[in-house]
Structures are given as C-alpha cells and as structure tokens.
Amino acid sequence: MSVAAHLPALQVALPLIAAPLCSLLRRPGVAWGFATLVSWVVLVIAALLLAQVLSEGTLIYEMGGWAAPWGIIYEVDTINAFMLLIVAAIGAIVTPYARHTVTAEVPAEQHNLFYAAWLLCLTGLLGIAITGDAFNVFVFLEISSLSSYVLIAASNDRRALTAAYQYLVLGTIGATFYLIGVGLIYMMTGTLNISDMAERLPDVANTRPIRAAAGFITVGIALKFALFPLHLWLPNAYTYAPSAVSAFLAATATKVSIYVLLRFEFVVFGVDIGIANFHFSEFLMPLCVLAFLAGSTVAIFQNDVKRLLAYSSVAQIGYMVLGVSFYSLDGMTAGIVHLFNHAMIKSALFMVMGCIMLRVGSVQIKDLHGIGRHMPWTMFAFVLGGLSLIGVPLTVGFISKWYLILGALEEGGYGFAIAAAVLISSLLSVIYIWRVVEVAYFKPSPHGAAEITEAPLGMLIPTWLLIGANIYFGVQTDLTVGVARQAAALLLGIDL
C-alpha cells in the first residue's frame, strides 16, 4: 500500500510523535527548526488530502484495519479537509515567525518544551477535524486544550498564569458538557461512530436524553469557541499569551470548535431533526447578533491592542455562527468561508502585534505614537489587515460579509434587520482600527524616545505572506468560496 493511502493517519501521527522528540532537543534553535519542519510537512499532507477529496470524494481510513462502527475511523470530506488545510497552513506560517518572539517572551530553558506543547496543540486540532469518532473528538479536544493552557502560561507576563487558569476552568466545563452529551447519545444509540450515530438517531430523536444531549453539546462547544456570552476566557487568554500563541490560537482553536458544532448539528442530528426538534437557529441567531455588536463596541474602548483584537474575535465568531444559523446555502457558505478568511486576518494582525511587542515592549495604544514612521512595513501590514477585518472590497473580509448579507437577505423580514446589524458592526470596526492607525501615523513620536527599528525579516515575511493571502483570496475566490460552497451543500444535503 502506498504512502498516499496512509495520509489521514500521518496527518495526526506525525506531529504527535514529533512532540516528545522535540522536548529532547535542548538547543532552542534546533527545537524551533524541528517544529517548523514538521509544521510544513503537515501542511503538505493537508493540501494533498484536500486535493484527493476534491477529485475522489470522501476518504475513509480504518485505524488498524477495523471497520466502522467497531473500529475508529478517520473520515475526510470537503469540510474537514478544508479545516485541516486552515489549521496546517496557519501552523506552517506562524511557526517560522515564532522564533524571535518566543526568544523574547519565553525563558530560554523552556523553548524545547514550548515547541513540544506547540506540536501537541497542532496534533489535537488536526485530530478533532479528521476523526470520525465522537469520543475521539473529546480526546483530541483535551490534547489541544491542555497544550493551549501550557502555551498561554509560558509567557513572562505573570498575568498569563491567571488567564491560563481561567481558560482551564471554563474549557474543562465546556469539555465536560460535551462528554455528557456524547454519553447520552451513546446510551440511546449504542455507538460512538459519528456516521453511525446519524443513521440511528432518527429512531430516538424525540426522546428526552437526545434533547438533553443536543443542549449539552451545543452549550459545551459554544463555550469552547467563545460564543457570546460564554466568551469570558478569550480576551485574557489572547492578551497575555506569547505573541506567537495568540496568532496561532486566534486563527485555529475557535474555528475547529465551530467545525465540531457543524459536524454534530448537520451530520449527527441532521438538518431536518435539528431544525424541527432542537431549535438551534432560535438559540444561536440572537446570540450571534449580540456577539458582533457587543464585541465590536467593547473593542472600541480597549487601550491594549491585543485585547482590542481579542474582542474583535468575539464579534467575528458571531459572524461565523450567524451564517450557520441561517440554514441556507449562501449563509452556510458565508460561515464556512469566514472560518478560513478570519484565520488569515486575525493571525496576521496578532503577528503585527508580536512585531511591535518585540521592538517597543508594549502594545498599549499610548505607546504606539508615531510608530508608523519607525516600523513602516509592520504598520502597513496592520492597515491592510484592518481593512480586511472591516470588509473593504478586494479583501477576504469583504467576501465573507458579502455572502453573510446575502444569506441574511434570503431570510426576508428579520433578515433585513440582521443585515443592517452586520453593516453597523462593520462601521464599529472602522472606529477601533482607526484608533490604532491614528496614533501610529498622525501622532508625533514622544520626544527623546529610544530609536525603534523595523521588525526582523523572519517575522515580517510570514506576516506579509498572510497579508498577501488576504488580498489574493479577496480577488481570487475559486478555492475558498468554491470549497466552502461544496462543504455547505454537503452539510445541507443539497446537490450542486
């Protein structure tokens, strides 16, 4: 059997095996180089899997040769192949970037352990996306979560310990809710295989345990991806984590959790059962609107730019889940494509903040006066990333909001009000992006301040790679929108 046949297993096994090996590499540069190499190999595997799925259809990989539902399978279809590509691409871009910022923000004797935790987090996120077993989702969820707590706490800032502890407590509650829900479904169906659950669940869909399971899983996963008002762990985690960790987690962790919600809502419960019995739309839609209005409003009043971007992420999560809650092809396409687009936008903006933190030692707005003249490449990257976040045409942010508004307008009646709320939220994002741009370009540098130099190329090149992707995929949408539309049709059971 060729290596290509084992790509699904290698996607997870490679970073999992590499993590303990990385912990043995005592030299920081060697540990970083090894983690970077593994990240790029993982990206190549993800790209090959997506190409294979688009040409051949869904891939089923039976672990140990045991057929489902008795054995554990890895199932790769359009949507999770897309998720694998998102996670792997961000990992491959942010890992090279991490070297300078980790050197500045993490004690040198901990670098090998830091990169080992980094690879474990990558393993967990990839595993969540690829596994076809509901309990394995929990296992990989815990692998990614536990390593995330370590990565956040690795910062020299002591406040990171409190942020990691808060994330641990709320993350554990979310995982427990998810596990209770899976247990209830197992009690009623006798299987943990996701596809098998979907086949057996209609016979017991109207029972109380299944209704309770739907509630537990929805709330537990919503806590994991920080849907308003379950977002309290996110601002501190993103603000006080090392800069590379903020860039990586903001682009991947919440996106993978939203994928889990999609998988359960549309595959396990099914479109008809989900809409008829569990009222996901009525539960999610108001929270999404509150998320992007409240998140954008609170972001305006933040003085720490990383915290500002964290509250912006709360708003963007609202956009993603709002598209899903429409249950329409355009709405679902908007939600799925924004998983990819927001990953590029927010990772790039947090990488810009890492460049500034390295040179200035602060990301407080008051400390950024005139920095546009000292770090022109860094701040121009922020401007372009900010325009994409706002949704200006020719950027990926515009593509997401265009399809989201189309999905809202299809709803008629209240859809017009939701489309108006999306536009208001976009205007609010203009305000908080402008606050940073104003001080960077239109305020004089403090008199007598130390000379500030541009960020190193090792950080600028990955940052501009993502900024370039923001423009490229804002113009050339065949891959992102095309794959998102196929994934949306698959989840909704529509033939394109």
The other form holds:
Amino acid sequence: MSVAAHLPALQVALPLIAAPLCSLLRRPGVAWGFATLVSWVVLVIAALLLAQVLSEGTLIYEMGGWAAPWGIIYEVDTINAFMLLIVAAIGAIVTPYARHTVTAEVPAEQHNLFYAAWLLCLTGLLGIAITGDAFNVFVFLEISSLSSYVLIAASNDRRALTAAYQYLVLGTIGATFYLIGVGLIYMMTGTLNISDMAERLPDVANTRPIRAAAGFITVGIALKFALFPLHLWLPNAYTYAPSAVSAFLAATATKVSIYVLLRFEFVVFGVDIGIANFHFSEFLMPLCVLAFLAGSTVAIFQNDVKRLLAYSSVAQIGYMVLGVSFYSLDGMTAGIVHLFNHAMIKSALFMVMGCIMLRVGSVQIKDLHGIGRHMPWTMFAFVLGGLSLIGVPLTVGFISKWYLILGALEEGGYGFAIAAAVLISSLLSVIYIWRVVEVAYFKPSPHGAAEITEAPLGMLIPTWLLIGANIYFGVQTDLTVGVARQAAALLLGIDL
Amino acid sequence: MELLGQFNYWVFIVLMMTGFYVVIARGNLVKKIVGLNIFQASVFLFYISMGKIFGGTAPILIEGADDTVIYSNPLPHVLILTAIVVGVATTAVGLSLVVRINEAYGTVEEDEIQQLDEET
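Alright, leaving the form predicted alone aside, put up the form predicted in complex with its partner chain.
The complete assembly is shown below, putting the previous chain first.
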C-alpha cells in the first residue's frame, strides 16, 4: 500500500501523534518549529485529499480494515475535503504567526504544552471534518473543545480563565446534547455510521425519538457554533484568549461545527424526509437574521477591538447559517463559501489585533490613536480585511454577500426583507470598522507613542498572506465557489 | 405499567434536568462542575439502559446454546466507556480552571468574580 492510500488516516493521526511529542520539546523555539512543520504537512495532506476527491470522487477509508457499519470509516467527499482544507490552511498560516505573540503572552515554560494543546485542537477539528461516524464526531468534538479551553486559559489576562470556564460549561452542555441525540438515533436505527443512518432513518422518521434527536443535535451543535442566542460564551472567549488562539479558533472552531450541522440536517435527517414537516430552517432562519442584526449592532458599541470582532463573528455566523437555511443551491453555496471566506477574513483581522497587542499592549480603541502612522503595514492590513468583512467588491466578503443576496431574492416575498436586513447589517459593519480606522489614521498619536514600531516580519508575512488570499479569492472565485457549489449540490442531492 | 416499564428513562430525565438546573442556578463554580457531572452521568445511564433488553444475557457466545438465547447489545456500553473518559477529562479541566480562578481572584463565587472584573 502506498502512502497516498492512507492520507485520510494520516490527516488526523499525524497531529495527534505529534501533540505528545511536542510536549516533550522543552525549548520554546523548538516546540514552535515542530508545530509549524506539522501544520504544514497537514496542509499538504489536506490539499492532496481535495485534489484526489475532485478527480476521483468520494474516498472511503476503513480504519483498521473494519468495514462500515461496524468499523469506523473516514468518508471524504467534496464538503469535508473543503472543510479539511480550510482548517489545515488556517492552521498552517496561524502556527508560524503564533511565535511572537505566544512568547509575549504565554510563560516560556509552558510553550511546549501550549503547542501540544494547539496540535490537539487541530487534530480534533480535522477529525470532526473527516470522520463518517456520528460517535466519532463527538469524541473529536471533545478533543478540540477540551484543548481549546486550555488554549484560551493560557492567556496572561485573568479574565481568560473565567471565559474558558464559561466556554467549558456551555461547550460541554452542547456536546452532551449532541451525545443524547446520537443515542436516540442509535436506539432507533442501530447504527452510528452517518451514511448508514441516512439510509435507515426513513423507516422510523416519524417517531418521537427521532424528532427529539433532531432537536437535541440541532441545539447542541448550535451551542457549539454560537448561533444567536446561544453565543454567550463566544465574545469573552475570543476577547481574552491569546491573540494567536483567537485568530485560529475564530476561523476554524465554529466553521467545523456548522459543517456538523450540515451533515446532520441534510444527510441524516435528509431533505426529502422532512421529518413530519420538520424543517430546521423555519426556526433557524429568524435566529440568523437576529444574529447578524444584533451582532453587528452590539459590535458598534464595543471599545475593545477583539470584542468588537467577536460580536462581528456572531453576525457572520448568522450569514452562514442563513445561506444554508434557504435550502436552495445558491443559498447553500453562499453559506459554504462564506465558511471559507469568513475564516480568511476573521483570522486576518484577529492576526492584525495580535500585532497591535504585541506592540501597543492593548487593543482598546482609545489606545489606538494614530497607530496607522506607527504601524502602517499592520493597519493597512486591517483596512483591507475590514473592507472584506463589509463586503466591498474585489474582496471575498463581496462574493459571499453576492450569493447570499441572490439566494435570498430567489425566495421571493420575505426574501426581499432578508436581503434588506443583510444590507443593513453590512452598513452597520461599515460603522464599526470605521470607528477603528478613524482613530488609527485621523487622531493624533499620544505622547510616548513614538517608540511603537512595526510588527515583526514573522507576523506581518502570515497576516498579509491571508489578506492577499482575501483579494485573490475575491477575484478568482473558481476554486472556492466551484467547490462550494459542488458541495451544496451534494448535500441537496442535486446533480449539477 | 407503561410508565414503570420505562423506569430507567425517567431516572435519566430527572437526573439530566437536576444536573442542568444546578449548572444554571448555582453561582459557585465548583457546584456548577458537580452539576455538569450529574448531567453527563445521566447520559451514561441512558446509553447503558438502551443496550439492555429483558432476559438478555452478557454478549458472550455460549457453545452449544440454541438460538433462543438473547444477548444484550454491548456497543452502547463500550461507547459510554469513551464518554465517561471524556467526562472525567472535562471535569479535570474544569476543576483545574476553578483552581486557577481561585488563585487569580481569591474566590469561586460567580457574582464576586463579576464584581472584581467590573472594578478593574
């Protein structure tokens, strides 16, 4: 057997094995170098897998040679190959970036453990995306969550501890709800394999346990991806976490959970089964609209830029799920492509905040006066990232909004109202991005600000790489929109 | 009879809601973790109950036994072993966070922590 045949297993096993090894590397620089190397190899594997899936179709990998539905299988199709690429790409860009911020924010003797938790988190997120087994999803969900609690608490701000605690409580409730849901489905179908579930479910679709399972899984996963009003853990966690962790988690953790939602709502509970007219969009759609209106409005009033970006994340999650809840090809494409686009936007913006945190020691708006003159490259990255967040043409944000509004207009009637709400929310995001840009460029620098210098290249290069990707994929949309459309068609059961 | 026959599931629901209530209603961070534990333990009971059937024996092949032997399903029990491990890990991380919160704030009461945060 060649290595290529084992790529799906390596995708998860490599960072999993690397994590304990990393904890043995006591010298901070070595631990970081090792983690970076692993994250790059992981990216190469993810890219190879996507290429393989695009040319050969769905890959099935039987763990230990045990066939489904008894064994655990890894099933890689267009959707999870795309998710794997998102997670791996963000990991490969943020890990090299992490070095300077982690040195500044985490005690040196804990670096090996920090990077070990980092790799475990990466393992968990990749595992959720790749596995074809519902219980395995739970295990990986907990691997990624437990390590992210640790990563958030690694910050030197004591408020990070309470934020991590809050996230732990809500995250565990979410994961346990998911577990109950999977248990109920297992009771009725006798299988844990996701594709097998989808096949057996129609026979028992109209029973109370299945309806309860749909409820438990939807609410549990919604807690994990922080859908309004279940977002309470998110702002604190992203605000007080170490900068690199905010950049990594904001781009990956919520996206992967949305993927789980897609898997369950469309593959397991199926479009055509429509369990007793149970369509999750009917109650998720209003929540999404509330999410982006409320999220954007609250973001305007934040004085801490990281918290501002966190509330903006709540709004963006609203866009993603909104697209999905349209149940149409355009809407679904918008939702999935926004998973990718928002990962790039938000990660880049949090990375900019990491640069500012390193040089200024604060990300409060009042401390950013005139920073645009001292850190021109950093702030210009923020401006471009901000434009992308707003959805200005030639950036990825525009592509997402374009498809989202197309999807909304297709709905007719209430679709016009939703399209208007999306536009209003975009205007609100102009306000909060402008608040930061205004003080950074048009306010005089305070005394003693002269020593503030540009962020180190080790941080600027990854940040600009992502900003570049924001522009590149805003113009060249074949890869992102093309793959997202294929994935959407697969989920909806449409042949393109 | 119908209600009593599903005794296990009633216990599961009562425990689940008890744990959930403790997590929401208590301000003490340690008590919240205990509540979370009860909440998770209820799910363990749920999984264990669903594997068991009346008259079912341990799932070990008995040589010479006829086809009338009924076996309990071992899979949920194995699954829940994994979930118990996850639960233990969650409790460990949660409690160690509480220890660090206590070191940093000098209290484990939620309202007092909130007050301290507002002061700074």
